[in-house]
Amino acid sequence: MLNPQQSFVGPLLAWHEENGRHRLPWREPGRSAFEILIAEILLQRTTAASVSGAYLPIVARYPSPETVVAANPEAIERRIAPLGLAKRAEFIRRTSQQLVARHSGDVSRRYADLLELHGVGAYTARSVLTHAFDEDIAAVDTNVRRLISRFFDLPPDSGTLPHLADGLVPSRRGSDFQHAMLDFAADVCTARTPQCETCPFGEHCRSSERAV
């Protein structure tokens, strides 16, 4: 009988420990809660590689929600302008300005109170808990929906999935597999081209069983 832990948990972050993307600025020891959110809210439907060279000098000219709502609008959209992504300005200053007046300046740690932020949906919400607060929860989007359903061949849309996700995901180490989901679904697992002769899941994986 198929060992989640064993078959796909295990492989994935000892995958992820040799290849993940630990540079990225945003996953670097020591991030506050603030400067996380920030990175969620720009990775919001762009690519890593895009918010890479913007994230250092946001949060360093902005690293905290006072600092934000300090701040000439005009100001923080220049330096999001690069990204293309100018609602991102207003998502992080009304986020601001929410977390200034309603949580003395914090991130809280309820999900309920993420979800009530501007911009901030589920999978932004429970990133930051995975990230910030250490909790054992996944984000799932459609690249880690894309990851799962493929390994043990279900629907990318099953309504099961993120309770599938949540299952998977080791004590104390919810960011590490977080990472690691997404980055083997944005090398190896990928959505065109999955390079399925180089994975290390082998033959443990349902779709690639099929595909024999």
The other form holds:
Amino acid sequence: MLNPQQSFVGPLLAWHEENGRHRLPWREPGRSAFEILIAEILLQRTTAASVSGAYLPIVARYPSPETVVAANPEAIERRIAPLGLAKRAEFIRRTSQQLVARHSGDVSRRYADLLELHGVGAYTARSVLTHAFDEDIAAVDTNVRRLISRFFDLPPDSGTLPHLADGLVPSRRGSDFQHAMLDFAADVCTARTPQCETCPFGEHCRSSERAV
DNA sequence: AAGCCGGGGTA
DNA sequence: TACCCAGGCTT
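Return one more block: the form predicted together with the DNA, after the form predicted on its own shown previously.
Below: every chain and molecule of the assembly, starting with the one above.
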């Protein structure tokens, strides 16, 4: 009987190395914590494909919280509008104001500080910690929730999923592991018609015997 | 705990 | 047409 590191984490990282969405602009090396935070807000309930078209012009125009604070709020809103959930323009503006006022424009490494930012919840805060600060923690979104609940045959609304996901994170590879879960769930373990026939997990997935 | 936000892609 | 998308805020 394989442990989850052998049956889940290893194959998932291998799949990701070969098939991951490595070209997404917010994953490029050298992105600042603020640029990553902006990406995570734009990605809330919004597909990576949609955000990829709007991201570069936005961070080019607003590379720092200071530039957001100084900008015309309506100009920001116009750039967010094609993505839907236009209220996120205000999220970005208020969060930037908070960063300038409380942390002299720096994105804090403390989870509690991040959670206080307007528009930043558990998922977004954890994503910033993994991708910007290389913390060994997981961020459970709709994709990760679906993937983990299927693989371990747990109810999707189980409150243990975040803790379980944290325990799977390979040391110093939190960002890769997070991206691997997201990409795999988006491309293989999909919501409506998962590609179970070609799934690399095979029998290791505890939902493999069942119609998912 | 439930409601709400939203344009765009997909089956 | 219905469902889904790197959630979080408000009530």
